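Encoded as structure tokens, the following chain is the form predicted alone, with no partner shown.
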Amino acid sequence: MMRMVALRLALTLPILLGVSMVAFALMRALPGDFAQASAGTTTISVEALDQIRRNLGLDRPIWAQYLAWLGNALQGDLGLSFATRRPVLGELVPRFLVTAELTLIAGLMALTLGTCTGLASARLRGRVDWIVRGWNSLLLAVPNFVVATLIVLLAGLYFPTIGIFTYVPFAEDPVANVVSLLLPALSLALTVSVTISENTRAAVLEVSSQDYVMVARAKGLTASAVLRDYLVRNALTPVITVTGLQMAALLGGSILIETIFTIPGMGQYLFESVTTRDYPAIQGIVLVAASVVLLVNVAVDIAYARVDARVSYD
């Protein structure tokens, strides 16, 4: 197991190199750079241009102020940013640990949601199950940032008392900073829960088919103790692959999310910075989630082999 894991690990500093090269790469090809951004409608000359480049090493090639980049974020420093002129890591902790809070209640909340309605609809069928299905296929045609949009305006006209865009930090108050991060995290759960939800009730009814299930109700046991020891434990392996992969989808759709609800997250951080071509922002924002998902991915790996006796990595 360990051997596997510090495999994984090793994997990952190829992956995490070539995503920076790529998004060092796209940034670039965007049109307009942090110069003409900061100008913004105001009339300024080529020449002062000119110097702000000069002045932010953008007047070099691209390779030299990569490599220059690279070099220094091996030392644990992604640089200054241009809007603010402070660290980049220094302003993408704080807001790193607030989408990872958002995100986490978000991930709870689609776990639960989705293993909930995929059992049910297992297990129940019938009326049950179509409406299940119906609920699922409604919420994967609507995009998150749109039922954002209708939770806001529904909060809004039902619940006035309810502080929609009034973000709480834990520090100051950890009960209404987990109670002002439950929208957006429900916002974000509810299209994550349907891939979720379906994979769970497919899982369960291939368990259900399996011999040893048969066997076990032959043996007259419970209801309660086949799902239990037989057919949830024996569905998780893909459902925890699920989850996992959702990682990606919640942390990309917390970028909007955040901007709707106001949350000071890297995700409201990551808008703000393409908006200005703050370029540090940008390449520190896309290696640490790009690290946090490949960092999920090994921990689901890891889980497989607790959950299923069968997989081994020795």
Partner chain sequence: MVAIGAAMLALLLLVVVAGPSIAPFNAAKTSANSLAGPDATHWLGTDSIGRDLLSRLIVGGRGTLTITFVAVALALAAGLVLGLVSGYVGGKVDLVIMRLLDVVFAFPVFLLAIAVVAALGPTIRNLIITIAIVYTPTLARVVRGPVLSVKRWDHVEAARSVGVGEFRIAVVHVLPLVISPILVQTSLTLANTIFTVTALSFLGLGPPPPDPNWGSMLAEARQFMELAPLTVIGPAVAIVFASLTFIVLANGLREVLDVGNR
Second form
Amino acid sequence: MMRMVALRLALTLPILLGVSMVAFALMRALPGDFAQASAGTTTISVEALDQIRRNLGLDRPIWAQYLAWLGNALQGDLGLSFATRRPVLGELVPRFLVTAELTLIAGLMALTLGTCTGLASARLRGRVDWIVRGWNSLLLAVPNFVVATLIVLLAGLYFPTIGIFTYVPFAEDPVANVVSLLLPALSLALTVSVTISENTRAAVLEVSSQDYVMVARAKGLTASAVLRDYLVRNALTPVITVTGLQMAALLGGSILIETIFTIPGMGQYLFESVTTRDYPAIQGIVLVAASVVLLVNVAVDIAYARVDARVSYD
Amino acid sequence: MVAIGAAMLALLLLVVVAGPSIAPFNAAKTSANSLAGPDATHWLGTDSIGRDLLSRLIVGGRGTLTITFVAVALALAAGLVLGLVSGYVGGKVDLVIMRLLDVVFAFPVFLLAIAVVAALGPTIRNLIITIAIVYTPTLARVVRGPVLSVKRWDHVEAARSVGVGEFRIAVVHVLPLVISPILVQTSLTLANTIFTVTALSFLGLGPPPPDPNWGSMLAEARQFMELAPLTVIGPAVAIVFASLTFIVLANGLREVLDVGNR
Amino acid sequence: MSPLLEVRDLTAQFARDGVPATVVKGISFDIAPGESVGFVGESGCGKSVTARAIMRLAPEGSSVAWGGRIGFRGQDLLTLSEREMRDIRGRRIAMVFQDPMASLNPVMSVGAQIDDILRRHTGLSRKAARQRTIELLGLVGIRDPAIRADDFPHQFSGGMRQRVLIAIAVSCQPDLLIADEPTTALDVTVQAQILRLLNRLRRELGMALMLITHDFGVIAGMVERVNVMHGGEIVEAGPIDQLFAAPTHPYTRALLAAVPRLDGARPGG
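Alternative state: the form predicted in complex with the partner chain, after the form predicted alone:
Below: every chain and molecule of the assembly, starting with the one above.
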């Protein structure tokens, strides 16, 4: 088991390295000069500009710049924000936690909704199957920012007095904090639930036709025991994988949702940084988000191996 | 399913081709009649500076859809080349290509799109390049999978044994067999691209104004939502209709071409 | 002695694409307690459907309409509720299926798959059930049963898996064991071992055996009476010696002609 974990991490390392290169290269490919950009809109003398270049190490060869940047990043130094002149990491961490919470709630919602509709669709078939599949097709076609906009619109029209959209920090009131994230999480979860639902449906149908389910019924086990130990446990494995892979979609979607609901998370931070051209911040967010997605995928693989004894350990 | 999808697609294509000529008003013409509700003249009402919303929806649709089609065409071309080469040549070439695509794949699509557009600047050209980049890996993988399994099949072996050239084998024998999953995936990618294009525009990272775009129209309508809530409906329905078109098409193609559920 | 199983005018009808198809066309037969009876016929003749009817198991996702009467220990199985039927399955009537590779749950240890039927029908404690599971694994010839009980199906060969499935089937000492092509998916050498095991267990546990096969060679030395099925009907029935010596129905003769050797060299007995 340890070997498998180590191997999986080793395979991820080159990809992480590639991700860091892309994050680095993106901000060096800017039209114009990184130093110029760092100065923002203020006019600046040529000498001062040279000074900034030296400070940022821009006079060195590009690979040396990359190594220095990577070295710093590994030690948690993502550079100074152009906008606030404070370390990017310090700005990023509290926002990341907010996004992580939002993503987690949304993920749980999507998993619950997806597995329930998928299971109902596969077990009850007929009309239920029909309704679930139609509902899924429709959900798939409605982008999360449209859902979010419509939710805000409806709530604004019918419940203008309720302050459900005001984000409450966790430290202030944990319950109100979670409540304030429910609608944003729902608009994120709907699209993602479709993938989970379709995969659950396919997996349950596939498992239902397996001989071991017939054997379980021939044992006289109760319907709920057959469902729990034979159907769901076998169908769950692919569903776990799919849910993990949806992390990327959830993180990407949170950019829009946080902007619409004004939640001070990483997505909103990215949006702000893009508008203020705060390139070190953008770089940091891209690096952190992509790394998190990669690591979650590794975790999913490991969880998969634990649930399914058939996956070989080497 | 395919017929419904095709009919919906035809309507979208009509908007792309005919565009401004079927719009009832000049989409850029402002008037004093701002934020008006739907009536006989302005079927969907007017926006904050009195422009006809239906006309803007049609002209904006042309913009949104053109970007979508061009970007997906580029991604498809790149995905086909990379996937065919990777799956067909195999070995080290395959390894290198797949690892490179893995790197792009590691980014959440929308995050990468925002970062690239932010770095390059929000122009139509850059938007198209960005979307082509983020969707190439998906398409390349869909091509590579079947190529890997198909190239060992008997009739491919047979063609090789009678001395048919490798390039000819790839194009004549392998390509037709991978066409079904590609068609389905392309259709799904079109739906996703509609989402990405409009979402970027919604955040203000789309084509710069005054070009209308469904995403920016929705964002604008959101600002005046309390005054004119119904202006949100037009762009929202348009976006949903367009992505629904490609989803219906993909499901239909999947049934007709008998492609597996994944 | 009154029969254990008394099947009268059994019919089974499937709906395929909305068109009903009758697969079993009114068959009748008896099985006495402890008796072993063979059902022989080619695939699609209705023998497996007959077995499933006795278990009241419809294939997943399809509907079957059963007709007639299946008398078992004084009640008609076809009139029982699903809940009552669940008390019969595994407890009174058990079944061994054709494909051992696909018949075990891949994510449960083999021990757990015997524990669950024991706990369902016998009310044994978790610990006592595991003790009995280990005994059963030993009974069907699995070495180091206490250790192997925690292994997963993929760590067992096809023959070993069929032994596990037989352990599951006999775990609650059923009155009737239905074996539906239990050796078809196995290697020839393993086939003989499995047949010997079934025969031994039947005698030790005093079960009746309903052995379903397409191969006359398999039932030689295994059963006392044979029912030959063809096209959803029983075309010939009788003691096995009589059938081998003087088959009356042309279909029986054709089946017998397909068996390479009938000189009693088959294993078992």
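Numbering follows the first chain given and starts at 1. Take the two forms, superpose them, and find the largest set of C-alpha atoms that agree within 1.5 Å; that set is the rigid core. The model shown is predicted, which means the values in this text are computed figures rather than measured ones.
Determine, after fitting the two forms on their core, whether A68 shows a C-alpha shift of 2 Å or more between the two forms. After core superposition, the C-alpha of A68 moves 2 Å or more between the two forms.
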